[in-house]
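Next comes just one chain, in structure tokens: the form predicted on its own.
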Amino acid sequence: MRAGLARSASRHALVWALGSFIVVPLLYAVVSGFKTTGALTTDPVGLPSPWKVSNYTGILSSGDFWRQIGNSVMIAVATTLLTVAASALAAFAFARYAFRGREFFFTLFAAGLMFPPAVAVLPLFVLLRSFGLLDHPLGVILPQAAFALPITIIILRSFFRTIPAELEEAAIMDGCSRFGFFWRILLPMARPALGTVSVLAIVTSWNNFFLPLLVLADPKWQTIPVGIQQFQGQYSTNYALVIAYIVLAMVPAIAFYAVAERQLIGGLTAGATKG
């Protein structure tokens, strides 16, 4: 009994350990926020005096910050909802169809996730620019989709053979079509790995610099990363307004992985607990 109880005081102490390196460092940036840059240098780790409130009400009440915000919104979602329902296709015909050639084409997708990004800068320019899609939103949606697809077809992938072929068969029976089933009976019961694939695609796009760094040179298509770096430059010596502005700019992305952690995690372990 004694044992038990110390393993499981181990066991937190260890969880607030490790939670405390992350919610420390994102508390002391919530506070040094509020902080003069002059206080933040003569006093890093003191409490505001005087809290500072403009620092985060100035850039609130900025257009660009909220442009910026609706920008990586849009690109996102967009993003998302391509990836997603192009990989769903492909993961079905992977894992319901027995045709020629089927496990080369899968090995391809998956040889997708050896190459980085930043191996296709030039020629995706490139690419890019012969077809008119600088500075323009498609030319970071397309590209993020397509370099999301790999990951995201082998999750789909993994759950849809996890399908019993009695229910398709029986579906079939029934006067189903091939892609009834899938639309009307698998994506339905695909939605825990749906969840997971759409929170992966999302956080994914929200948090990529390069890409639109690289694509969006217009201002009004800018993302909040790269707004970050902008702002960064511009403000290079105001410490505590920089501080402000990237608290800000976690607050979506720390906000909607809280309420969409659950299903990350459920749509991770579905597929083993199903196997």
Second form
Amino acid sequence: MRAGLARSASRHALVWALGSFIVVPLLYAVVSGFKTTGALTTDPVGLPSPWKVSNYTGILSSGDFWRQIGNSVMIAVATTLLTVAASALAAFAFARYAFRGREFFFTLFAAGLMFPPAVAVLPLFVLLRSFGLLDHPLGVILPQAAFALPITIIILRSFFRTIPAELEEAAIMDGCSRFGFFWRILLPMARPALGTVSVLAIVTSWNNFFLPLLVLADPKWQTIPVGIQQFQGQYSTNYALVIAYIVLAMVPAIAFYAVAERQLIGGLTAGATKG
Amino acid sequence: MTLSATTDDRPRPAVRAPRGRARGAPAGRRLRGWMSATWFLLPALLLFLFFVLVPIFVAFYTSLFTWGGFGRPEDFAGLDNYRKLAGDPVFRGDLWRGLVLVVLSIAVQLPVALGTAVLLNQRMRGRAVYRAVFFAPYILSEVIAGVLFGIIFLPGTGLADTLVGDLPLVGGLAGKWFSDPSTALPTLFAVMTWKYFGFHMMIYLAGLQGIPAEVLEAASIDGAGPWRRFRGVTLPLLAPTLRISVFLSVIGAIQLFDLVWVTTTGGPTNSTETMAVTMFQFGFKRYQMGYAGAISVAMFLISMVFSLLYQRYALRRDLQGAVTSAGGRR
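Next block: the form predicted in complex with its partner chain, after the form predicted on its own:
Below is the entire complex, every chain and molecule, led by the chain shown above.
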């Protein structure tokens, strides 16, 4: 009994030691946001005295921050709707139809997993410019959706295949069309899988930096990661203020994670083990 | 099992089954003309074509020109850009630094992540909270991680200096971190570890949960201690997950951009520069789009060749039925 207790205590100690490497930077950020930059650089470890709230309140009352959050939300939602809609249709075809070239097309999409988006960023810029999509949210939404297709199709296809074919036959015998079956029966049944891929797509879009950096030069459309970088450039020596900005930018991500944790991890592990 | 294009080799009826005949076909195998499947595939296919496949061809095309990025590329250069690339010390350095980051990830980050996963796979109080904490950095953007650690590693006044300042061994790092060419890459690696560690831990945890308890019990009844159980049962059964995690680490290192751009923009004196950063520098700072295109193509070829070889020799069994065989029902 006592040996068990000691073992458990040492296990916790080990986790705490490892965990402190993760937590200390985050705590440091939250606390430092309340300091003046002077206090931050002379005493990085201590608590702020007095607690300076104006860093945070100043950002919260600025239009830029909220506009960036709004842009990020809008782009993430649009990307996700497009990704999931296009992927669900395609995954339905891959899971339920036998057609010539099915293997070829599926392999083509699956191979997309191996193309790092960074490879395509420069030619995408050239292409988007010729489509007139620079400084337009669609210039980020469309490519993001395209790069999210492979993983989404793979996860949805494997889920669609778990739904018994008898169900489809019964529906079609009752006069349901192919699309009717897909829309009215399959999609509602696939809600957990749709949730998982949606959360994955939202997080990927929310964190994307490279593409929005290139495409959305106009501050009107800047997303939050690009906004952070701009803000850092602008207030490069006011470290406390910059830290307050990133702490506030963390809040939506952490809140979303708290709500969607299970779906996100389900998606990552399904994605990681299935391809 | 390769990624090459294969067509469905199952025998098929000569006549396309019309709608009403569906009942007669075997369950789940009703053959349909590919016309109707096309309507379902079309949106995804168009998106993929225009925003994934075409850009890769555009990169190939522009890489053959000396092109500043405006107007049409007209100054055909053949393979000049590639010849220049092969001799460019910065690009060679990119390859070397990429390799260093991959090796460090596999040698340091993954084993620690595995150890933590094994630890957190045991029953213990607060396990869910611990998992959530370790995973938290993964959901924050690279920009947030980069800006935060840029400030933590400020020479002289940052948190890191204050913490290590008087310590033996690491005390010498104080004042250097991102600002000294000899320590910048290891510092970058530390930030990468902070950011991605939780992701690897999480997929290992998922893998560990797939290992049946009976197998471990059986080993324990046969007299295997914890270490032997780990070596003999857990590790081999976790091998597919480990191979995926190595794969993702390498692909991640090939395209590393955000963290570098936000912390060091590749400096000091190129000591943290990656291929993606070099590409960005040439494409959008110096307007040498042709040369930047050649870097894109090089990145594409490297990740493609690596993926194919890795698929062929390491992932073959794991991915069967997932990435490579569309049917999966064979």
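Residue numbers count along the first chain shown, from 1. On a predicted model such as this, the values are computed, not experimentally measured, just so you know. Superpose the two forms; the largest set of C-alphas matching within 1.5 Å is the rigid core.
*Asks:* Residue 251: with the rigid core matched between the two forms, does its Cα shift 2 Å or more?
*Replies:* No, its C-alpha moves less than 2 Å.
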